[in-house]
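Only one chain is included here, represented as structure tokens and corresponding to the form predicted alone.
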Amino acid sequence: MSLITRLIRPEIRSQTSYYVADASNMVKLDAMENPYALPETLKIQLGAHLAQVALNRYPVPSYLDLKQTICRLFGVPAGYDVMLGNGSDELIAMLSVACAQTGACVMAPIPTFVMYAVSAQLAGLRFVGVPLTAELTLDMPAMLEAIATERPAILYLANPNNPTGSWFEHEQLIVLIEAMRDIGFVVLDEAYQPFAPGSMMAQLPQFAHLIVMRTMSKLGLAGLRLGYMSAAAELLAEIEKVRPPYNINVLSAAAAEFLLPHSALFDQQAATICAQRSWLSTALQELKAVKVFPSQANFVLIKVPNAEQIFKKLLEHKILVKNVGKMHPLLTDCLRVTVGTPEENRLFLETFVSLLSEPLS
């Protein structure tokens, strides 16, 4: 038995390693990120102010005025602090590992965002997914009981959904909040809020139990690698105990407080990607052989035959979107779809209908 056998454990051996593609000179597509640049001039001043950064200290472990800066912008209640991850995936492994008793496990609906389960399960937790239903909505009655049988440790509720796109009301969120009320902790992924028509932030004084977290990716920072989750602070204090010392690079965190302040900039946009999403999210719903999910994230979801095939000769166009097919049942022959700037959209529009057209078999 060679060493590896006998010391990774098993469950990890099972796994296969988080796929990226290579998107290089293609129309990316595929990982929801905003497309949009930041203006020449804002580059130059972002680039004078790192130049000032102090690249051979470490960087101040406390992050206090980048975390005043995201409390102060995005609306985190008074009182109430953040703390910094290096992206959302370290905050959902910190969790993880903080949560990591004999016997607990994690709950998601699903399809979801696949860093609930990897993070449970690396941390040796056991993962629960609850189905949505058919239209990819919340299956309350199923979630209600899986919440009293399995007593989650943690229940994440991406709001909105990825990779669905789904927005899953208020009301049915704060059932589901009060059900795991002296159960466990609750995770509302905010990761595409910036999209969304509103946010649980300002609920978090109503619960002990809820952590609302985000991310700078989605708002067009994704290559900081930055996310933030805020709870009480009695919560918070333990969590701390396993985030790993300095997480945040100073170049990360010096280009968020210089960009930060332009909140204006990224606001505008989310504005306008959620108006190119509405078009094509309509321009999709006319074709008949295409079933458009609603989405209220900065990508749409769309079901159509032979997905495989069309996905295929997208690239072959150069085009590059994401065929979740293969993560859950729910989404047979579905592709993912980011909103790209008004010339990706309707080259990727006209390409999809020109290859519906084909005969792909």
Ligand SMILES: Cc1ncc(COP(=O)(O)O)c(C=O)c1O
The other form holds:
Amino acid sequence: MSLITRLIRPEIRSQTSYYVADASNMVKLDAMENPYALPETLKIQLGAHLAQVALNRYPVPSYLDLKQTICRLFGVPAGYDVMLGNGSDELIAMLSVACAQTGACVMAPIPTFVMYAVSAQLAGLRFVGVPLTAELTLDMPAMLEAIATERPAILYLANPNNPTGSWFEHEQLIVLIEAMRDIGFVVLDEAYQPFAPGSMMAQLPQFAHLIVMRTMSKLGLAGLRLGYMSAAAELLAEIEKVRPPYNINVLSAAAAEFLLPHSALFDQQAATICAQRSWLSTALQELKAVKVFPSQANFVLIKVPNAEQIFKKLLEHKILVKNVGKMHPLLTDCLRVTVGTPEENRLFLETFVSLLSEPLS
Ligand SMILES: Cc1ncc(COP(=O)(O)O)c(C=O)c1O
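Next block: the form predicted in complex with the named molecule, after the form predicted alone:
Up next: the whole complex, starting with the chain shown before.
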């Protein structure tokens, strides 16, 4: 038996590493990024600001200034703090590690963001997925039954959900949060909040077992890798013990501190993206062969016959969307299209329409 076979856990060996498609020279509509670069003047100011950062020093691990800026700008309730992650991916990993007790499980409605299951499995936790309905809404009876029987340590609820774009009404979420009381923690993942009609951040003080998680990624700063979450102090203090002390590097922290006060710019970009989402959804709805799922995120999920073939042909035209058809049976023949700039969206639509009318091979 080789060292690898003997020493690396079988559940790790059986996984594949996270795949990211090569997007060089592509119109990149696959990863829910904000398509807009920073304005030139801001780039220059940012460069000057970053030049002053002491790269020879470790970060100050309390990240006090950055956390205060986040609390002030993003509606974190008074008396509540945030914890920072190297992307919300890292926060999810830390939550899994903190709760990885023998027999514990993690639950989420599926299909949803894959890292909930991946992180759980890497930490040795069982993952239980509860399928959404055919319309990609929450199956409330199934969720309540699964909570009662499985008693998950963590329930993830992404709202809006990825890759479906579904928006779950807060009344429904509150029923699930109530059902989880005395059972486990609820992580409400508001990664797509900049494009959504609401947030539950203000409701944090009502629930000691609720964690609200957000990221700078979809706002326009995916490259910084900066996520945050807020919860009752007692709970955050425990998860904080899992955090690597210097997990946010000095350049990311300094860039975020400099850029976040320019939140009006990001809000304006989010408003443009929402307007483009409506334009793209309406145009796609007019195509008979295509089903468009309602989205409150910065992407649109569509179902189209021969999605696989259309995905490949789009690639030939240098347009990269995400083929999610194999992720879950509810997503068969589905493509997830990130909303880009108006030009990118028009190019995608024109190419997509022309491919729909081509004979199938
Ligand atoms: C629902 C959801 N949560 C979290 C993330 C990860 O965000 P981050 O870039 O902060 O790791 C994503 C990324 O696509 C997501 O869809």
